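Read the single chain below, which is given as structure tokens and is the form predicted alone.
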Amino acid sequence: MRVFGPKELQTDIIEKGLCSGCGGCVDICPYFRSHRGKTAMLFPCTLEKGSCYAFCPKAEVDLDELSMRFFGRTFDGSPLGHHLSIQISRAGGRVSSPNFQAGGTVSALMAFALMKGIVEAAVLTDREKLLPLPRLVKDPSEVLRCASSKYSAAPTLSAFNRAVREGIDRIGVVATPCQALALAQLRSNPLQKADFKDPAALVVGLFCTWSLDFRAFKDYLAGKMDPSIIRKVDIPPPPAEIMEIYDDQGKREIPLAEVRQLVLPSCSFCLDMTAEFSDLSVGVLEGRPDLNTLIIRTERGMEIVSQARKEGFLFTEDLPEENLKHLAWAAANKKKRALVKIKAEGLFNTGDGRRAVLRFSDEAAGAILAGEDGK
């Protein structure tokens, strides 16, 4: 992969608008910090090539590169990317918690991950009131606190770059697709560190549209409630069309067409609805929000799963073909529209010497693009 450095990061990412507030960038050196949802560049750095561009999940990224890092074979377009497995899951008898979102799949695997020594800390994402906030935890039980969805950007990596700092080499982390990104690009030694090793033990991705602007989103409800008393927010499957925001007078529903309004731009530049470059990938089964669909990647995400159910901490079963075809059908869509936008832009694949958003091969692009219908 090409790498270039702050200069370049703050001009072809957060000036134009495509920075994702992953926190891939920040709590690496002084000058990148997250504030209230937005990443900003506090000082100049004359650096040609910098970790923070290296990281960044909208800068220079290699599909072909990382799929074969990670998985031994060059990235074809598929709508789920690379697996081993898909089931419906949800959390066993040994872990359960008011706050689990659908099924509960997330919590459980790294509750168990932590109290196995799999992982030594865990990289989560918590919340002050709606504000989401990057969280690093050793004990099983404060897994549990943070399990409700957040749907807003949240700088979650920097926690995993504080980890990282403090020495601890054995991390799980709960990414999105564009967080699971940043770390594919990380954990694959960008600037060829003679030292480098891998503190990623876990990575459980979380299925993700789009992710909300804090701010906007703040203000927006603050238009209709005090987001001071709200306790959960959750957006039921298709075709529900709603948000649910939960608050100490009960439930409100919000059009989910005023909720997209809010969307960062950065999204619709992204192909990955599954974070592909993850373990183990999770999100909510269509028409049963109190399951998981569980999309098994890799080898250790293989055993993990099995470990995990042997132990009562997770039940699984099969997927049934029609909800394989549906995520299948949205997935796809998902990444034509965003190789449309990208293509358009000028940021795919650039060949007379600017810089790119993504690269990978002609053809698995035109896989993409001859697809389902991206509208």
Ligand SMILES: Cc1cc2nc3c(=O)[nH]c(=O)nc-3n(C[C@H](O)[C@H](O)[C@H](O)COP(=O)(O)OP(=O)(O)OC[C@H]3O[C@@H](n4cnc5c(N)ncnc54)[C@H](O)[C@@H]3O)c2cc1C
The other form holds:
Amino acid sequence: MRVFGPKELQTDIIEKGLCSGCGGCVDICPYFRSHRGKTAMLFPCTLEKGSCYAFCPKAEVDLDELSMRFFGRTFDGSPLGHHLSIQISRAGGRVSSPNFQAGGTVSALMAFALMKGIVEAAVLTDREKLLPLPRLVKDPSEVLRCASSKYSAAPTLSAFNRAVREGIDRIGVVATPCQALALAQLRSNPLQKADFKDPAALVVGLFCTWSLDFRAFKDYLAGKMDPSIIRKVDIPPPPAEIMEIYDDQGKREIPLAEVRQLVLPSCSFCLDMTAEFSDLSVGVLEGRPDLNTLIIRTERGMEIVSQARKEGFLFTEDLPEENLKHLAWAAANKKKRALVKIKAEGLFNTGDGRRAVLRFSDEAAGAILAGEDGK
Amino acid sequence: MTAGAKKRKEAPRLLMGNEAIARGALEAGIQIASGYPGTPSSEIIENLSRSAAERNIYVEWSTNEKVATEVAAAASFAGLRALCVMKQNGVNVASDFLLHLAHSGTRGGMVLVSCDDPGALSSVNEGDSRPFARILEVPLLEPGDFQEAKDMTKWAFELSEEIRNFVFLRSVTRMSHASGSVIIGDLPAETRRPAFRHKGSLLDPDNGPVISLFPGIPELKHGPQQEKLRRAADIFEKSPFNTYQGPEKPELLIVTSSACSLYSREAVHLLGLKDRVGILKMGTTWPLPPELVKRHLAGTDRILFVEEVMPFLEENVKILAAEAATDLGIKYFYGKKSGHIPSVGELNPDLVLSALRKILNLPSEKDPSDFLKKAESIAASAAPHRELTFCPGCPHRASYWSIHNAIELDGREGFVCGDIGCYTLGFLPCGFGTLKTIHSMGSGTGIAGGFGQIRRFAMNQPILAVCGDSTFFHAAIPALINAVHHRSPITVIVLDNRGTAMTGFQPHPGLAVSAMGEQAVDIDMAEICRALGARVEIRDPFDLEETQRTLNLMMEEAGGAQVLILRQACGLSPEKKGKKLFEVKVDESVCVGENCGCNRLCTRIFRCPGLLWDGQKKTARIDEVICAGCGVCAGICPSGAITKREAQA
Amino acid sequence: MTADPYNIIITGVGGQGNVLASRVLGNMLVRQGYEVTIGETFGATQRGGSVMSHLRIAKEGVWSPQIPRSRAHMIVSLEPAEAVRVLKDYGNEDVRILSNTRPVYPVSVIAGDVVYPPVEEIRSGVQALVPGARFIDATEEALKMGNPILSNIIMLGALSGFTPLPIRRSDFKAVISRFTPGDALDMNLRAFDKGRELMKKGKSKSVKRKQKSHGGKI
Ligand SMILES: Cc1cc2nc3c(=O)[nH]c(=O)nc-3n(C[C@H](O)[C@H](O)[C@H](O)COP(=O)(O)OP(=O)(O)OC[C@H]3O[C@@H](n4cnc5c(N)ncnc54)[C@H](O)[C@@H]3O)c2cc1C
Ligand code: SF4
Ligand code: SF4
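Switch from the form predicted alone to the form predicted together with the ligand and give that structure.
In what comes next, the whole complex appears, and the chain from above leads the way.
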């Protein structure tokens, strides 16, 4: 992995609008901070190699290297990434909350992991009014407070960085794909520190096709309603083409076409729909907003799922073939769209010392480009 | 030498130019003195305020220079002698009133002292106030040494009463802030009893109302005013403040004034030219006494003007020479126009030396000696440049830290408009380059107000202004009123460090004490702003997080003009100076230093002079001699390596 | 006095008490019957800039408040780098130098943009050029006395043993009591005496503390 410094991060990523606001570079040092969904560099830092650049999921990401590190093989571009099994799931009888975005799988797993001491603390994403806020949670009951999806970009990883600085060495984290990718880089010790130990004990990834620019989203809503009393935001499955917003007065519907205008530009550079660099990935089950799709990727993930199921924290069943096909189709589409875009911008596998967004083998790229397209 | 130096009964004292001016005013029997602080003028009022009780005079630091001249003028209208003091930029502020005053004339002697700062050694610009005398049509005096500074000030009051108009006395930094021997004179025993006589006719200069103009009939006031100026010129023909040194028919005549006369003398002395070059030192520089000048022009063909900033003498003498050209014939002039004297910056003996060498075709300066060359080469590495910075413990550093961070976090390319005070340095690294416009007192607020209005054309940048507490009262209030009234969406930050810190901690209307140390009404700036209808927040700039958070909220919510008062006393304020609030230490084992995770935030970016970088241990540490113990750096260290402990008293 | 006027430059950094030192010295010499002109630049005194006072000590007459280039007879520096800075503009073969050893680092040095050489290097450079140049640990002594600000007075005391000018303790006492509050008189006198003692003993021949270089990346 090629590692550069804060200057390159600023010019290549932040100034070019490639930053997804994941918080990977925030709270490592005093220079990068996140404010209302945007990452800002406060002062120039002169280091030639920095954690900030190394962790960034848009700066010189080597997917082959990461894939080798976590799954023992190079990146093949398959739609759903490396996995052991895919299931339907929801929270078991031991946990319940009206806040669950879908089946509550994510919250249930994290609460379980905390309770069992599998993780010491969990990095989650709460919100204050409309603004997503990273939170470091140590008490299982607090996990439920953070349930539900916040559809704008959150600097969730800043809380992870803070936890590391606090010296916590078994951290659980719920991460969107870009956050999970940043985390994967962090976990592979890119600056080769001698005393490094992987601090992540459980990574639960979220499916994600895009997230919104918080400031734009807030301004947009401000023209329509009081964003400070919003209780939940949801995107019902197609062909609805709407975003549903619940507040004290009930539900409002906003055309998705308008919302898509507020998507972060950096999302169009993201290949990953299912958070491939995680132990477990969770999304909504197509057509069943009260259930989740659960992808089990690692032995560690498999182990936790089976324990949680045994102890009544989780309920799972097999995923119908039809759902799987549709999921893979959607994921393959995202990959292809993003790769076309990255190549068009000249940011894929660049040579001559120029810095790239992404690197992986030409075979895998070929497979992606030859894959699904349209309906 | 000069007028007062004749009686040698008292031993000379070493007085600063400003002390000499203050003494001259006391000897003239002033009863009122007013001014606004500004380097290099401030010591005049400070000195007078120390004598106020003993001499039974009234001294004040006025809200601004215009008000100061109005206060002094009132005393003059009532028949008292009054002194008014400011730095050159202050004359610009006062000029509106002064133009009226010059028309109405004065009664008791009134002298306006402007201390100019050629080279802008401690100013934002090196403006020359002398042309104001020409614009205002009042007499101008310029002392050439310290004795003159005293004697001339005293005499200026007599002149003022003689012509019934105020007299302009101009000093410069190298006069005001230099010291030399002065033989002092007696102080008057009596004081005058004031009365404002206004019952006489409109045109009665002694007993009528004091009115500056009759609309449509300029002759009534402007005519007499010009007559006063002619009288002054007559008097100047015989003034002892205009001196000549040199041969009767010099090869070259230097025409000079002020500190430049001392540089000229030294240059002539060093070159051994006293039999070839004459020096006409003018003390009365406007209006120039025409006969005296012509007499000296007649004795030579070549004239060099040695003066700073504007070619004021040069132009005025040239006009006289042109008028008398039929008698005087052709003259060769050297000065700023010819390039022999630099047209910017202050002068010194060496610059005069090189002008003389060039004009008189003397062998040019030797190459720098071996010695100087060697010294130069040592200096190249051993005398690193000292860039200006805020003092250790300065609240401005903390304020700018938070302002800078708030703007960067906000991310919309917000900017700050600034003005004059210590905080002007905010455009430098010590203020993290935060200030983007700097002009006159209060203009940061006014300019911000204007930027605020153009946001309506889809400019999204947040707009901020800073002004000091003294500046707030001096000139920011009208600008703020304008911004509030027109709903300009700006955030004005008052850097309230509890005094006029830049010039030496003079009180201002926000404090409960006057120049004379008497009880005064402390005007609450927050209440003023609230009364205007502005949202007002008050924070302690040493609380960095809270200050930044507040600013971000204000920037996000800026609907109209709002005010954030950042209140923390200056590190040099009497209550803080020399006292450390905290013992501050760096824990070397915790300091991250140059590594990723800090990269020397405290020394490289925060740059308080109280911090040091130990290049061998690769950690930061505190310089106990310099650190003022404010403890702010403890709050910026990302690793908690800088710790503060309350200092034992 | 060998020259007339005799030109002294007192230099240092804002906040070191340079202006007080020059006023006190000037007034002491006035008491000895000299006519003294002092030029000062103190606009930026407290703001980290270099501060210089020019003293013209003459039998008679007012002199330019700025000493012409390369015509200083004596340079008193409250800070070692400032001694060098003044030397390059006002020095000459016959100049004498008395300097404090304690650096006040410019912020650009603190920030690491510029290097401040070890004091020993400055000292040897200066002494190579001006063999009689003296360096004394005025700030260290002042710290021992409890207040670093006294270093300017220690330097004045040291100057009394280093110049042909009549710099008398009695004049110092008379003048300093006009300039500082009463309770500081004793402290100031002790500082003055300490300076004289340092000069006499030549105690300051070597810089005892090991000097380090600060700032600058290595
Ligand atoms: C921006 C975004 C886009 C998504 N897009 C899709 C999609 O296209 N298709 C799909 O199937 N699923 C998507 N999801 C996932 C889906 O909304 C649910 O989060 C997922 O199904 C888990 O449901 P749950 O009931 O188990 O979650 P819950 O038990 O309610 O827990 C939700 C968890 O998500 C975390 N979280 C919330 N917002 C964020 C955020 N902005 N960044 C990081 N973590 C966050 C919280 O910490 C919480 O732990 C998206 C989620 C987000 C945040
Ligand atoms: S800010 Fe703190 S960690 Fe960084 S160099 Fe200074 S003392 Fe060390
Ligand atoms: S405590 Fe820190 S910020 Fe304050 S004066 Fe000392 S070194 Fe500077």
